[in-house]
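Next comes just one chain, in structure tokens: the form predicted alone.
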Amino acid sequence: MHIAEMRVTPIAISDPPLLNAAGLHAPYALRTIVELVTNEGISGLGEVPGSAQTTASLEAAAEVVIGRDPFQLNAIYRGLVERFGVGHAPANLVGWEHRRILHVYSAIEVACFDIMGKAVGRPVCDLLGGRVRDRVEFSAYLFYKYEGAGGALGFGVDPAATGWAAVRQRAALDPEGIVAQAQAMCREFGFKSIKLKGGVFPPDQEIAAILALREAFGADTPLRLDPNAVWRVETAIAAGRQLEGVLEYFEDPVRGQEAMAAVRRAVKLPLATNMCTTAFEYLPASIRLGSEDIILSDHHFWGGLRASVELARICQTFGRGLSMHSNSHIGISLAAMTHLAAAVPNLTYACDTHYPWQSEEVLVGGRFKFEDGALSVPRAPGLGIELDRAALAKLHENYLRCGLTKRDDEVEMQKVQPGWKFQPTRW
């Protein structure tokens, strides 16, 4: 068996005007879908965060992938290194080039696992060592936001929307708005833990939102706060001390491993990261400095599913907690996350997901359904999903119409606040 065809399709999915430290989400989030087809007619799917550069890189990768055995992942990775890299070993690659290869490879690897699972009649989690859980828990992911639904509506509102779809459109700019958003999301999806994306407003306002969530949900609902590394060390320490006993964990309050380690020494809270320790080469310094307690993995950026299983073992060895980072995604990525989470014994926290903020899908049967804040791990071969080609074509048309070629939250924010600039350290 070999890969006979590689289809690369950029898409744009509706994204509400969500605020973060980097600015504002555009009306559309970009994703790139990869479909590999073997000479035996077996197809596999992968998905990564999109941009024109990512799409071009994946299209160029076809010359490496076509003709390969999908089971020979080491050979495929080596081929990508030789195609895109400097020299012939990861150690010789410039940092960005290696990260680009890992990003491209992650989509191809997931699609290969989907093929392998279908070929042998087993779900992907079985190929990663076997399931250790049948349900994977996810966390409610809250955002400060402007009014609007994203997509063709932009900042407009669909007056016919009801339930979570209506709440999803509302502005949330103060503690009361954040609490209302959390109540609606947890009521709709059953999430048992809550994360707030911070770094948007002055720390006192975001602390007040966390305390309002604690009052509304009680001490049995774990809370997380992520200021996206824009606070100063002294600010993070002061805020962390106010939130001791309130937060389940404090995610990336400051930038860099040394700063994170300084905060970790000063507060009695677990620190989590998906910003300061984001690749294997950063792990030695992470262990030496003690910069965090929890790593939020992401198979799109760590180099795929196998690499994420390796990361989990390192976390277990060095006493680190483990969960998963998310960005605006659809069901292919969500299925891959679910299979990976099912096969990792030491997944110690509910995973992040942006999925409730999205409304479209490219899979037959439509969107995944959360039950009590969790997804059941598919038992069908491969990822257990099937591509809806009409839906894919429609979202590809969105991509062609929207005119976006990359994510740029600063530019989007400047449309609302002229002259706004991202500041790596803000408070």
The other form holds:
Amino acid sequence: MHIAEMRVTPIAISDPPLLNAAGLHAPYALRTIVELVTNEGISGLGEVPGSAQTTASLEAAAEVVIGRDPFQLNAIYRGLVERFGVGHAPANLVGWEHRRILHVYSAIEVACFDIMGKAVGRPVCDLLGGRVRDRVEFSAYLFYKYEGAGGALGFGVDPAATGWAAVRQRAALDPEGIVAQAQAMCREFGFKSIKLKGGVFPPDQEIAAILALREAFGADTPLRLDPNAVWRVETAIAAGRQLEGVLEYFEDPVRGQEAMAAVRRAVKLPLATNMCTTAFEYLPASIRLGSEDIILSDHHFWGGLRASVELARICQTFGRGLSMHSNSHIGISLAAMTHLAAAVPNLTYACDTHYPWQSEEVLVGGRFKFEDGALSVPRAPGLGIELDRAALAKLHENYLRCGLTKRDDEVEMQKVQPGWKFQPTRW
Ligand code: GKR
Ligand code: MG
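Mind giving me the form predicted together with D-glucarate, seeing as the form predicted alone was just shown?
Let us now look at the entire complex, which starts with that chain.
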């Protein structure tokens, strides 16, 4: 069996005006969809964060991938490294050139796993060692946001929307708004733990939101706060002390492994990261410095599903907990995340997902349904999903029409607040 065809399709999915430390989400989030088809007619799907550069890189990768056996992942990876001319990154320098390989490979690897699973009649999680759980739990991912539905509606709202779709459009700019958002999201999806994206308002306001969530949901609902590294060490320590016994974990309050280690020494809270220890190259310093307790894995950023399983083993060896990071995404990524989480014994935290913020899908049968905050791990061969070509074509049209070629939250924010500048350390 060999890969005979590779289709690369950039898409744009509606995304509401969510706020974060880097600025504001654009009305559309970009993803790139990869479809591999073998000479035997078996197809496999992959999805990665989109940009014109990523799409071009994936298109360039076709010359490496076409003709390969989808089971020979090592040869495909080596071929990509040779094609793009980069090997391992020097520690502390995992720039775009290295990230590009990881994104490109992760999309291709997931699509190959989908093919392998279909070829042997097994779900992808079986190829990763088999499921250790039948349900994968996800957490409610709260955002401060402006009013608006995103997509073609931008800051406008659809008056006909009901339920979560209606709440998703509402502004949430204070603790009351955040609690209302959490209640609606948990009611709709059954999530049992909650993460608040911080780094948007002065720390006291975000601490107040966490305390309001604690008040509304009680001590049995784990809470997480993620200021995306824009706090100073002293700010994070003072905030952390107020949130001891309240947060399940404190995610990236400060920038860099040294600063994270300093906060970790000073507060009695587990620290988590998807910003400082973000690649294998950073693990030695993470262990030496003690920069976090928990690493948020992400197969799109760490180099695929097998690399994520390797990361899990390293975390276990060095006493790191494991959670999972997300970005705005649709169901191909969600399926891959679910198979991975099903097969990793020490992934004990509910995974992040932006999925409730999105409304579109490219899969036959439509969107995944969470039950009690979890997804059942698919049992069908491969990822257990099927591409809806008409839906893909529509989202590709969105991409062509919206004119975005990369994510730039700072530029989006400047459209609302002229002159707004991202500050790596803000409070
Ligand atoms: O979607 O705005 C966002 C998030 O801030 C995302 O970009 C982060 O990568 O979810 C992420 C995180 O946990 O830092
Ligand atoms: Mg984070």
